[in-house]
Amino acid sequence: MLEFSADEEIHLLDPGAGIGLLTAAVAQYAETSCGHRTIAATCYELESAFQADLHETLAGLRNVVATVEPTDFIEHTVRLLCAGEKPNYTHAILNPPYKKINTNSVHRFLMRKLGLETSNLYTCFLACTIALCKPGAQIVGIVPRSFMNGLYFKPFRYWLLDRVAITHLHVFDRRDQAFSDDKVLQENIILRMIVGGKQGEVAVSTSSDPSLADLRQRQCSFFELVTPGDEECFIHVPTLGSQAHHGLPGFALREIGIDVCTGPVVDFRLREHLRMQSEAGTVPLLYASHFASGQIEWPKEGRKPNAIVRNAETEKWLMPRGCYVILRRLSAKEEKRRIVAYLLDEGSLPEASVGFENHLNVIHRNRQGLPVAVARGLVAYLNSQAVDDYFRTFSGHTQVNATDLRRLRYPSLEQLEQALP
């Protein structure tokens, strides 16, 4: 995905360089591109078990001349910008960590100084690389798809789409193939992007696994990835020789008078009120192992409790018995679909009230139970493959978060009870 200029000087900055085989893959394709030209690279590498191979590896390169930086990336970035450092680098290519960080960690306060607010490592390395780029440059990164929504990666998807224009994406559609030595099953992506580019059209192009060999590609309109005026600025995957990435027809949620919310019960903080069976004086409490293959069963033998005590202390967390639509926020590596719906239906549990642990998004209407029609058209309607293919355009994980359901669009309510006999 990098590309050569005859005239251009070559500085290439691979951040986390491990023991330095993407900058081996750009010296050898340069090479072959270009001819013998130099290439000016800056490796950071703090691992320090990682150090004499990337030694080893540059020395190899006979048209590379290089620096390895045996320090914090993110720490020395900052550091830099702060003290007048120009950005001077024409390419960049990065397969960064991934590691959640807390809000009160150095990296996060570091972030701030560059103007922005990021959860993860690897948000931060790919926005201290493009600081550190001069515009024009090209950067080509492999890292997680889940910035392209949630609220979380909010800030960092209006900061990164202020400073680059994206060019090509690059999907796996198997996450258990591209990574599965390290048993990565974040969806990856590969990001290329031009610092302070003009943004046009994007090659999006897709693939079974690392071989590439069944690779398919077509250029999309950016309008396809970022829909104008939305202003979670959700990056969408156009689906590939499907009609996906048009969007689904008709209303949001809270326009049919329905929401969705995660379970109110989180258990540790509620754990002296759990019994493992049910007794007098408690109520079903219902989790995502209760969920699976279609089925609801309750009360499950097993290491979660099927019981909540119901009293002052728990009575707020709790749901009146109706009938509703419960979703498992985290999707089971077997099953197919991202989205898998089930029918909570009103008989199936003994008691008045009911408690939903927080791994389970619950569809509701005014935190009370659905028509019985509509909340079986809803379950129809999310088990749907069209509905599963638009998901897959902007979530690239197992999480299906309210804020998911919230932004799909759904039938009316006439055209949901309707919808099964």
Ligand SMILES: C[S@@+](CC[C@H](N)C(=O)[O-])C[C@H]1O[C@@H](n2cnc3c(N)ncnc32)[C@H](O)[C@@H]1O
Given for the second form:
Amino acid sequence: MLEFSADEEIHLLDPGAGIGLLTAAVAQYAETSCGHRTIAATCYELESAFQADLHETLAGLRNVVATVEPTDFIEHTVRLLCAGEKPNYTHAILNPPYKKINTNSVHRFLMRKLGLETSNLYTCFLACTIALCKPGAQIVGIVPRSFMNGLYFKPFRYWLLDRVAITHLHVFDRRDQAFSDDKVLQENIILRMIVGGKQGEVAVSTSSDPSLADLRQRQCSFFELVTPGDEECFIHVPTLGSQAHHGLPGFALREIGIDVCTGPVVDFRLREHLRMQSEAGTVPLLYASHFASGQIEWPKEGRKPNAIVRNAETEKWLMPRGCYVILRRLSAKEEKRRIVAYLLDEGSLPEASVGFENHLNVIHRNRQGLPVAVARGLVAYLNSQAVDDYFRTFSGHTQVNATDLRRLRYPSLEQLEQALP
Ligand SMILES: C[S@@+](CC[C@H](N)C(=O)[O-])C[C@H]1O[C@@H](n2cnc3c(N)ncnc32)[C@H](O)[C@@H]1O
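The structure above corresponds to the form predicted alone; please give the structure of the form predicted together with the ligand next.
Up next: the whole complex, starting with the chain shown before.
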């Protein structure tokens, strides 16, 4: 994805270089694609165990003049920029580390100096890379898809799209193949960006695995990726060859008087009130494990409690008996679809209230049950292929959040009621 123009000097940045495989790939490509080009490469790698191999890889590249920085890339970048260093790289290639960073970590503090609040090491790496690159520089990174949606990454999306133009987005369709060695569950993308570039069309491509044997590609308008006026600034991956990118017609959930919450029972806070089995004074407590392989199974033998004592302390976390639509917040391994909705029938609940554990999404009306016909219509709709296809355009992981469900569009109440005979 990197291009080299005939007369420019190439200053390549490889942050988190490991043993230097990405720099080696760029060097090889530069040599074959545009002759014997010399590259000035800077490789950051913190891990001492990789230093010897990194030096060896770089020494074997005859068209590379390399500098190894055996230091923390984020700390070093912020120090350089604060000391007035001018962005100098013309190209960058990165496969950054993925790790959550908490609010009071050093990295988080350092990123605030660059005007960014972000919660993962890979977004810090991307931001520092952008900050060190010249206007017009090309950056290619292989990163998780999580920054493209979700609340926590919103400041990063704004920060990113203010500074770069996205020119190419490659998606690995199948999470289980692309990075199976590394047990990476997150879907990964390859992103090509131009620093300070003018945002135009974006090439979107997909393949099921890194061999790229079944590569498909089309030019997409940027508006297919980011819907104009979208406050959240979600970045969608337009599907190739399907209509899903046009979005779903219909209404927001709240427009039809319905809402979704996460299960109110946080079990470790109410531990003393949990019971493995129902007994006098308890009500059903439902966990994600009660919703698996298309069936609701309650009570269920296993590690999770089936009941919660109903008393003054637990009362405010319980919901009245009723008909609810339930979705796990993390889909089960055996499920092919991302969105799997279950109908929880009023009749299956023996008591006047019910506890929903925090790993569930509960679709309700004013924190009470739904009319049964509406609930059945909603289940049918949410389990449809169209919803699953659309969901995949903006979510690359197995999590389904209440925000995601609010974001979908739904049929009208009448249509839902009449959906099933
Ligand atoms: C996902 S690996 C990628 C390695 C290599 N680029 C590749 O694609 O084969 C990320 C690398 O970043 C390094 N790393 C992690 N945190 C770092 C930091 N703060 N500064 C510099 N390197 C770091 C790790 O040691 C690891 O080698």
